[in-house]
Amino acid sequence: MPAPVNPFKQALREDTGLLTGLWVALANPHSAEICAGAGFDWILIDAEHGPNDIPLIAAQLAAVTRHPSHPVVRLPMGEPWLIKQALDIGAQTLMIPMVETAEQAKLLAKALRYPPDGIRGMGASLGRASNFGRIADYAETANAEVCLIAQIESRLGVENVDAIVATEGVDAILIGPADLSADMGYGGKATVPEVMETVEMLIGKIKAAGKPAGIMTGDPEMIALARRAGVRFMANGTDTWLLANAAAAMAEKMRGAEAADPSAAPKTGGYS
């Protein structure tokens, strides 16, 4: 029995159009598994920003799997040790932030397979990437399912994008203008025009060298630009945006109506 097949990046090779995520950062899998039935094609279980660790995200990556949306995970770092660990309890696809050298692609490539195409330790059979050992040939084919995506997300990544998309094993590119704004001066204002131009140029350069590029965005300007310059995955928003402003809505509902009339609050949606 081979490796499970990874609907993400067969979804990237065939191009069957923008896919679309979300930002799942709550740390939880109960709200992971929600999320995950919403309807998204991916979501970004997010250990750089979110309080995530390995067990924390065992535990979502095992609460998500009855539904069709793929659990992208992304680490605080591209070590390969936890690289290994996270590959090992099951995420198939990974996502490393600030990626800015093709050395350093390499390693993340590297990493992510096992010999003679990498360095991943053989021992997947502890793990849920295995079913536990119970996938005989995990090791065999388990470097054809996996899927790295570098962030390029600084100056530097800008100077050496044609280096790092050009590097073996790198599966596809995603954009952080977040933190690319910043880099550039910009106090994290990415739709000033040199940010936009920087992005615009970058998904034209990842799509010439026959890559999938991505952007994680809620700016709509933003938004359209990447829609017009053909990146293939975006996420546009967060879990923990969509609960706050969720809440602080229904706080102000609440509001309002108690002060026109009390009996015409709004409804909790059959709980009690």
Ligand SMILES: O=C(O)C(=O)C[C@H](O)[C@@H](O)CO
The other form holds:
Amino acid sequence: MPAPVNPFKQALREDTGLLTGLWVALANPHSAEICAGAGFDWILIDAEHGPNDIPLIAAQLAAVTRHPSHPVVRLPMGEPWLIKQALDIGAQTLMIPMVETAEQAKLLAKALRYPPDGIRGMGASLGRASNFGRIADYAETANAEVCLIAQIESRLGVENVDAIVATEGVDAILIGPADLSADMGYGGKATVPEVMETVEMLIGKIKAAGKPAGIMTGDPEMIALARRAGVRFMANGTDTWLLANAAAAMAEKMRGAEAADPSAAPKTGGYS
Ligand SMILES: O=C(O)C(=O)C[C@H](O)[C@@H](O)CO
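Next up, the form predicted together with this ligand. The previous block was the form predicted on its own.
Now the full complex is given, and it begins with the chain already shown.
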């Protein structure tokens, strides 16, 4: 029995149109499962900015299995030992932030794959990845089903984009406009013309190299640019933003209703 097919990697290859995603940083299996059931093609379990560790990521991976949203795991850094742990708990698609050189990209590609193609240590029989050893052929078939998404989000990464994209084993690139604009001196203001032009150029180069480009942005201008430029996977929001803003809106509504008519019971947000 081979390693499970990676449906996200397959969809990226088959050019099935835009794959919609949601950033998930609440670091909680329950909220991850709620988000996975919302209808996105993928969710990003964020261990770079979310308070996630390997056990918590494993719990979220288990919690989302009954939903079609594919869990992509973003690690804080591209360390081979951490990549090994993330793959052994069952992550199939890893996003690595701040990839800036071809040498870095080559090491990451090797870290996701077993020898002779890579340096991933044997031992998945201990973890979820192989269904705890029940997938007998896991080690022989896993390399084909892992997916490496490298993030380009700095001037050095932009400078080296051609070499990074051409690296065998880099399956997709996600552009990080926030970090890119900060590194360009605009402090996270991603919609300044120079950043927008750089993002458009990056998408063009990634596509020309035959690899799927992705982006994380909530800005309407950047969303429109990314769609026009032909990104293949995109996230426009986060679970934390959704919760914080929906809660504030309900509180505001209740305060407003109370002020208008203390006796009226305001409609709740669908809670029953
Ligand atoms: O630099 C970026 O933009 C990203 O990599 C996305 C952010 O890290 C994400 O947390 C949303 O702000």
